[in-house]
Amino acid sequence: MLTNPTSDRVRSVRGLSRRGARRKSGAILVEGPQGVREVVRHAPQDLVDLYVTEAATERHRDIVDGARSAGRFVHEVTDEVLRAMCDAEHPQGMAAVVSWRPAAIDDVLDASPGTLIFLTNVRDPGNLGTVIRGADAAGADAVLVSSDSVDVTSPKVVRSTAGSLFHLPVVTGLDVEDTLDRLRAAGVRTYAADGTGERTVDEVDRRSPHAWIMGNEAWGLPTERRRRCDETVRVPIYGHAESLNLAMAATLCLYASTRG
């Protein structure tokens, strides 16, 4: 059992919360039970090591025993070590360090998507989390994020994945107006979601190859971004609300995807 919370090993996995450590290492620290199920469920020869509490070895005994099974690290940890690892509060008995990298955009357009969302100057690490889970439960085939974004592997985004970070591919690092581009070459229809679109979600054509363009939370997409799409378009608002909360608006526009 690892009992020192001040030891190189417990300051390396706590050196993950820095956007430095984790380009140099490769591996990004998922915190809690439900993304670690996850990782090991789905991504299993990637994770590193798996640091768990006595307590929480019995509470969630699948996880520990299904990376034992995959030949994966599992370490005993007391309480106050796990504390010391981890950026969250309260990391729920578990934390694992895992190799990730972001898709490429060029193995992405070779799968010929159906649906896409391109996630533009968003600084929240909750907004940008909660739309990869979005896309995650609406089928979508990638999310895009720019460069301008919030990075994808900060702790605070991997824990409101909620573990879809594993799921689909993430590209990060995109120039806007490159990848605008290459999406009308590649026959992916460019919708700007924004409330001055004339159309709605619904009324657009999202049979075809389609991807959203999201701006960032408090002003949106800027009027250049916009006309370099094919439409700007709008979620239906019937109350009085001023507005929706980008992963909420984010959420709509890729369910209305499903609907074809």
Contents of the next structure:
2 protein chains.
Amino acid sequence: MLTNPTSDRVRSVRGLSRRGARRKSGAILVEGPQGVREVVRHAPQDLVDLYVTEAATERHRDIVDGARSAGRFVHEVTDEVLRAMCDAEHPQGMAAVVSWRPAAIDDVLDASPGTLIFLTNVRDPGNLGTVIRGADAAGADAVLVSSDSVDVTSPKVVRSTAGSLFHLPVVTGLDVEDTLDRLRAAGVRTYAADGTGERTVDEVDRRSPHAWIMGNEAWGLPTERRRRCDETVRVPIYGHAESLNLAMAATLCLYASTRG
Amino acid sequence: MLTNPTSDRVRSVRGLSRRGARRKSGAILVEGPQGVREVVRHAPQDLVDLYVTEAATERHRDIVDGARSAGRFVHEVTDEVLRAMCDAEHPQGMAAVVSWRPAAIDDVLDASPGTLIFLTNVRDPGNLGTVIRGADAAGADAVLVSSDSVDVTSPKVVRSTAGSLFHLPVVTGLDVEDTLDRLRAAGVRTYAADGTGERTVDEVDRRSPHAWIMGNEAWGLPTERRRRCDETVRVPIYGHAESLNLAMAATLCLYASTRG
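Since we've got the form predicted on its own here, give me the form predicted in complex with a further copy of the same chain too.
Below is the entire complex, every chain and molecule, led by the chain shown above.
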């Protein structure tokens, strides 16, 4: 049982809340049973250490047993130690250190993807994580994230993905213009999601390979980036709302792909 | 120019972050230009006081002029005073005190609604506000909120609605069982949104009047409540995600209504 909230180990786990430490170690922090469960199920080989309180060990036997039978390190910790390790206010009894690497754009394109989403200049961690979760639910082939977006490995993003970060390839650090050109060259239609679009998401071709291109939460996609796409398309608005929030708009686009 | 952040007026505005003060006064706090603009456009008669910094007065002439020509009180304030009034960390230069009353369920049902959404036991302010925004975008006729959900008038909810709170009727404080019975008696089909549903949201009748019934973020709708509905329906999941978050699921349901 780890009881010292100021030990080097605790400090090193907590350090993963900082981008620099994540980069250096190639590890991220996954907080709470929902996310940890998906690591144990889908990427047990990447689980480095699982930290869990006594109460959570009882409550989530499936997760702890799964980690043990995959031969991973399970450490029992006090509530105080867990809180000291975590970025979340309520980590719900467990956290894991997990190896994670972004996917490569070449591999994504080589696999002949049907539906992609490309997030550019997205600044809110909750939005980014929620879109990854929505992309997973809609069965998208991968999520692409530009270098001018928030860091995918930050604890808030990881929490918002609810484990989906371990379900589908996520490519990070992409140059927007270069990637739009590569998508088109690979035969992937690029649809800029923007309220100014003439046709709606349900009116454009979603049977051919395509990518939804999303812009910043507040100011959307700049004109030059939209022009680089095949077409600007909109999610229809039927009431008086000015717009939808980014995560909702992205999820509606991705589900339009499932009805293609 | 109001310059004293500890004045009685500032304290009284700040007090609206507390539910008791909102109830007593019948007023709520609307923070930021996005929300305030929708009040000025859609409910100028309900704007009690507008507080705005010098910089925001320049930046958002349309809002300030709109408030003035509707004969409302516009007060210039310092950044410090605005921060002292607000719950938001970044109120972006303005906040308004606005009279707001929930709609009555009788009026909603008398107006022969086509699409409704009923939020039961929803606990996260951001989720609740986002669903109101989504309902507005999808052109729903009203949002119903149970008494066991978070308070619709809390500043976080109001911010997440992005002004949609002033665009469509929102009924609050509803008893769940009683309301489900009333909806059915009024000829409104009740669809419990839950992953266990046999048919998907796109497979059920959305041409007849209907209401989507949403449960708590973590544990969904209890069996007894689902049984009281006409049918349990699910948003299809195509990938490995366990579920969608509440706001996403609700928005997908509401947009399914637009394709009915």
